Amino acid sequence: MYAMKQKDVTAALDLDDKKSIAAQWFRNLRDSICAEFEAIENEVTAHECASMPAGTFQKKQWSRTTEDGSDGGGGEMSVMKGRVFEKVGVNISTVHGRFSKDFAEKIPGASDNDGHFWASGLSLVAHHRNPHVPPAHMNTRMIVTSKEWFGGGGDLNPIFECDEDTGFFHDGFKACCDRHDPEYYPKYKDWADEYFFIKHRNESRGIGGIFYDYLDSGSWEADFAFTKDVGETFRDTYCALVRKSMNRQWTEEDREAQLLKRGRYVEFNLVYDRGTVFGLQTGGNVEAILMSLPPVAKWD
């Protein structure tokens, strides 16, 4: 009875109405993520960061203008600069109008559109000062054309693998994939492993996590509940993650690995994130889109 009333109301939601509900669930999900993470850095005992005063997050509004010079939306920035996290991003945008020619032909439905779009998300994006806590990232987003459909995931960057953190961060997502259909995990686990791979270097860019997208099964609370879903599992098992290493000692060794693996971390935002590339083709923010850049970062 709850399942049948359940579907009896989204099946009476218009598209406006499930734009609205996803653009809040994004700043929701923003909100919830940015309190932990403050919670977090308020946490920390190590020497080498206690010392230094708790990061607190810093917000930013942005707009944007459509190329007749309309209202195309836009989006805040979440931006922490603390002493466990060295700098991360949680961005939330909610942005419309119209695709170029060229770029309209490479999205599900925008041709058939004339080109229009609408999309919501939220994409974070996490580096620390310990090296032995695993850099991540995480998105989710709806995008609607002339068809409309949800994408995300998650991936784990650590600079020193950890097989322990490995099976942690995947064996979160498969329980969530699993809650939603058992066909999920496996499919994505190896879309994410395909994607997080930077092609010029012939190497994995992490121990990989989950990636989907153009998800449409026909159920849009379906769809929308998985999302959720996913964005929850990540903060979940990400903190857990983030609380467990945040104390460790590290030497000049571990740090300059770091550096020299943020840029890799570079290089494959720079050249094949869909995210940068969608960004910049629709006239974002160049600031909210470059916010996964790393604050430092060396190449040998």
The other form holds:
Number of protein chains: 2
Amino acid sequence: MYAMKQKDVTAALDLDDKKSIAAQWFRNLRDSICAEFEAIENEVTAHECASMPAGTFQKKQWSRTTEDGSDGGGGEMSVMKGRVFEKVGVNISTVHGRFSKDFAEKIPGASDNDGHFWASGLSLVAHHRNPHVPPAHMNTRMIVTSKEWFGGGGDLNPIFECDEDTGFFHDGFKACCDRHDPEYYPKYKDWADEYFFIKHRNESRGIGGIFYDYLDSGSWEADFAFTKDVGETFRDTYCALVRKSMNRQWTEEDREAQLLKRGRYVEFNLVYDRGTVFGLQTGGNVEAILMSLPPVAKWD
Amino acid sequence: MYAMKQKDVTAALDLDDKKSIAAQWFRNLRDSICAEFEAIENEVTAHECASMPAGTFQKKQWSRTTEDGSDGGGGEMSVMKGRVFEKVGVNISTVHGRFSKDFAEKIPGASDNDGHFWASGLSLVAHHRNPHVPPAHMNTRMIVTSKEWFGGGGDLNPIFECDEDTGFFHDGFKACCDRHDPEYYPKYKDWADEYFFIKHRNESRGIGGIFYDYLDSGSWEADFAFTKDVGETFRDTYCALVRKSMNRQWTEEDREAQLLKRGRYVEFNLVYDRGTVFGLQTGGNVEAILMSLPPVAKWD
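Same protein, different state: after the form predicted on its own, show the form predicted together with another copy of the chain.
Entire complex below, previous chain first.
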């Protein structure tokens, strides 16, 4: 055996390296999530879904031009309209450009960077045919202005709350957070409770999860490791939850309750969601931004 | 015959009189619109609608308490889920209180009135079962801060545009406007085109109509007369349009197109609609404010 000193590659990372590594990782996460979701599509055995063809993801790329006509990056939508997942989108994007002056004032480090920004991330929203399978949302992102940080989170939006599922979902995120910093879970759980709240209805959007933003601990490597763990934890936890309930029977009343719950989801996304506001403010791809909207929703 | 000088009653109106007269008139307009819509429900003869029971309006009152716990007025919702009108709401409200400091800065005359306001109005949104019957929206209102003014308008949102219907709808408003001021129609039509526009989709919400706000010509009587004419013109024009198309046959594809169009309507209402923002900002009744949302909507 040769004793070799391990090279600390990360200490040598410059900002461009970090951007490439993060953007590539969001793509890898997207691939692993889509593969799992397609596997789930093939596994369902009960009720009418089993007689439908299994869904596969359809990809669609988009590019973005900035206001002055130059390249502003772009993204790739992956949408599946399947027999378990009535509609699920797993979008990645890597964009750059300049914020409007007004918007720059709301984003840390943007005003003193003449509005210049770079952002890369993954965004996922899943709506199911079976009202017993909880819809979910997850997002992870790296953002650079004159500052740089990670943000992300995930939340579960069951139509019918189930303590066992709620516990399982939160336990997954708690274990994930605790692997990085014992202060993360309580802080990010509270942030999720505050963020995923439909103020005008005075009701939560779901049973929460975690939400974090502006994460810059001083170690990009540590923050990136946490963000990766959040993405993988969500994937594994959520796939287990979908598999657990996808073969349950449901009634017309269950479906009706699901469609009304989706109406609330639409209200949250169009009125409060940061990703939606960010996307629309930065001239993002509208189809990709509004991929989060359910295929069908009802209001009383 | 005795020669009697006609008493100019309106010159003697104080602000409280104006408020009462306007609020009562909005109620009367509501009654006449609901009566017409219920009559229409009884007239449909074709397709599956004719085998359903005719709808009737259900009324629901709500009251509003201000942040300091005092009386803040209230309103009355009238909602009908019928066989022609899949869901229609005709709401009236008369509210008063104080705007938040931030919101007061956006409303003429509110900041120098310590945020105090009074507002009364009628708001109507109609969604139909038959995709060939165009959905519509209408609103008229009187608002008082340290200033006082009228606002309102109406627009038509056909799933399938029809030049004849568009012409008829606009001709009605043009004739109405021209009875009061030849400058109104071109100005208020343009305002509607600008206002009823879904910026992030870069598409109009429908075929427009008229929109006006901050109308204070110097004569309350003239502005009120115009506002009354707008309400009555909308009622008469719209009822004619509903009757014209309600017995047409439609296909599953037509229904699908209708539900997707409704998705766009939801986007407009939750992202841009002034009445929605005003209502949510002033602690209005959420059920009444979001009455405008369709019973069911779809997204691609």
